[in-house]
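Shown next as C-alpha cells: one chain only, the form predicted alone.
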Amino acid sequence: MPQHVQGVIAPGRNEPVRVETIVIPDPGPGEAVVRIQACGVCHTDLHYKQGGINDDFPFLLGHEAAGTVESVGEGVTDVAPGDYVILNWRAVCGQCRACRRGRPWYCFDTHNAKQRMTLLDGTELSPALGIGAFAEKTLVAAGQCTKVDPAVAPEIAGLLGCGVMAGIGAAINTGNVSRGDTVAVIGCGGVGDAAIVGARLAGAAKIIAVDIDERKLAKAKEMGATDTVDSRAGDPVEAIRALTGGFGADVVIEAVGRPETYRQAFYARDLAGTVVLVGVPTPEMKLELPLLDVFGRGGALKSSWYGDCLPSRDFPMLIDLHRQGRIDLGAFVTETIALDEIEKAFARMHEGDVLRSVVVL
C-alpha cells in the first residue's frame, strides 16, 4: 500500500521550501525504498529551489542521503530490506556506450525510479538528482541504493552521496593528483574542503586553498591546506604563482563555478597543467578565453561530473578510510537539523556560516 510520509519541498521558483504530506508509492520492478535516516543541505538543492535547475516544480529536495532499505520491488537483487546504504545519482545501466567501453562513471543512461512520488491531491513531484530525501522515505531506483558498513554514522556517511565525493572525486578521479603534486583549489566551501581532502589522500606536495571568507581559509587548512590565499588582497593568480616557484601549480581545482573563478583556474596552473571544474555554474553564465592561450599552455580542461566516482567502488573505500582515521568525514558536518530547518539552512549556507547542515531524521 502506498504510505503517507513527511518530506519537504520547493513549490516554485525562489519560493520558501515548505513540510507536506507526501505520497510514496509501493516499489516497482527495479525499485526500492528507503528509509532516510540523514540527508545534507546540499547547494545543488538550493539551486533547484532557485529554478537554477529547471523549472520542473514542485521539487521534492534532498539528495546526498543515508539510510535503510525498506522494500525493493521485483528483479532486485543487489539489495535487500535492512541493508544500509548511502543513495547516489549515478546508478550505472550496464548498457550505454560508456559502460560498454568500461567507463561506467561516464555512464550516460542513469537509473531513477519509474514511479512518481506525489502530495496528497495526486501533483507529480520532480525529485532532485532523481532521489528527493529531504523526506522520512522516498523511492529510488535500486541500483540508486550503495551498500556501505553500518558503523558510521548516517549524517557522516550520507555525504558520500554529493558533495563530500564530488570534491574528493575531483582531485583523485578527474585531476589524478599524484605523490609531489602541487595543487590549488578555488572555492572552499563543502566541495573544495573535499578535494582539499583528497589531494592530501593522494599525497600532494603543496595544497593552496583559495577563497574570500577568512573562516573558510582557515577551515581549509585544519582540512588539509598547506597554504592559503585571500582572494580579497590581491591577485591570487600571482599569489599562486609565488607559492610555486613563479610556475603555477599542476592542478588547479575551480569549486566555485563562476566565469571569474574558472578565468583565475586556467592562468593559475603550470604549463600543461590541468584545471578541473567541480563548481557548478547556472545556464546563463558564459566563458570567454584566448584561443591561443588555451592552445599555448597545453594540458587539460576537465569537468568533474560527481567527483568521476563508481559508487560501488568509492563510497565503501572512502568509509573504510573514515574508519581508518586517514579521513575525517565527520569534519564536514556542521550542524544537525530538522526537517522544518531546511530554510534556515539555506541561510546559513548563503552567508558562508556551515560546511554543511545535515538533517536528521
Contents of the next structure:
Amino acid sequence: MPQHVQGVIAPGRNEPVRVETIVIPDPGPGEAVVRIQACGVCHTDLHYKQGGINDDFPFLLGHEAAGTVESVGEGVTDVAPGDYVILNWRAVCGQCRACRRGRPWYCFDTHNAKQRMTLLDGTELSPALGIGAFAEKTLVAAGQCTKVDPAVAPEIAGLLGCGVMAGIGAAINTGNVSRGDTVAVIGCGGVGDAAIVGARLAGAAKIIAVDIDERKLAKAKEMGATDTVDSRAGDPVEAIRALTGGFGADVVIEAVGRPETYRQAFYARDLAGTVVLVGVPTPEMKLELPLLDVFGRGGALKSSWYGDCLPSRDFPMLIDLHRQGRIDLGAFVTETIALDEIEKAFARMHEGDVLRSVVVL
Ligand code: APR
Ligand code: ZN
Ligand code: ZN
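In place of the form predicted alone, output the structure of the form predicted in complex with adenosine-5-diphosphoribose.
Everything in the complex follows now, all chains and molecules, and the chain you saw is the first one.
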C-alpha cells in the first residue's frame, strides 16, 4: 500500500519551500523505503530551489540523510528492514566502464529508484540528487543505502552523505594527502573544514586554512588547521608560500568554486604539487591561465566528485573513526531544526555562522 508522509518540496523557481503530503510507493525490485531520522541542509538544496540545477519542479528536497530501512523490494540482499543506513548519491552500477576497470568511485551510471514519489494529485516529484530526504520517509534504490554502526546519532552520521564526505574525500581520496604533507584549504565552510579534518587524519604536517571571514578561520583552527590566512588582508598565495618555506603547499584544496580562488590554488602549490577542486563552479565561470605555467609547474590538477568516495568503503570507515574519537563529525552540526524550518536554514547559510543545519525528524 502506498504511504502518505510529510515532505518538503520546492514547488517552482525561487518559490518558498513548503511541507506537503507525499505519496511513497511500496518498494519495487531493487528499491528500498527508508524512514528518515535526520537530513542536513546543503547548498545544493538551495540551488535546486533557485532553479540552478534544472527545471524539473517540483523537487522533493534533502539529500544528506541517515535513517532506518523500513521495507525492501524484490531482489534486495545488501540491506534489510531495520538496518541503520546513510543515504548516498553514488549507487555504483558494477557494469559501466569505470566500474569494470575497478574504479567504482567514479561510477558513470549510478542509479536511483525507478518508481516516482508523487503529490496527492499524482504530480511526480524530482527527488534532490535522487534522494529526497526532507521527508518522514523516502524511496531510493537499495544501492543508495549504506549500512553503518547505529551507535552514531543520525544528525551526525547523515552528514557523510554529502558535504562532509566531499571534503574529507577531497583530501584523502582525490588529493592523496600523506604523512608530512603541507596542505592549504581555500574556503572553510562545511566542505573546506571537512577537507581540513581529512588532511589531519592523513597526517599532514601543516594545514593552512584560507578564508575571507574570521569566524570561519577560528572554526577551521578548531577543526585542525595549524595556520590561518585571511585573504582580505593580503595576497593569500604569498601568505601560503611564506608558511611553506617559500615554496607553496604540496596539496591545495579549492573549496569555493570560483576562478579567482582556483587561480590562487594553482599558484599556491609547490612544483609538482596537486590542486583539488571540490567547490562547484557555475556555468558562466571561465578560467584563464598561462599554458606554460600549467606545463612548467607540473603536478596534478584534479576535480573531486563527491570526494571520489566509495560509500560502501568510506562511510563505515569514517563512522568507525568518529566512534574512536579520531575525527569529530559532531563539530559540523551547528543546529538541529524541524521540517518546517528549512527556509530559515537557507537564510542562515548566507550569514556565515552555520556549518550545517540538520533537520531532525
Ligand atoms: N576566498 C576564500 N574564501 C572564500 C572566498 C574567497 N574569495 N569566497 C568565499 N569564501 C569562503 C566563505 O567565507 C565560506 O567560508 O568559502 C566558504 C564557502 O563555504 P560555504 O558557503 O559554507 O559552502 P560549503 O558548503 O563549504 O561548500 C563549498 O562546495 O559543494 C560545493 O556548492 C558548494 O561551491 C560550494 C563549495
Ligand atoms: Zn558503474
Ligand atoms: Zn549536498
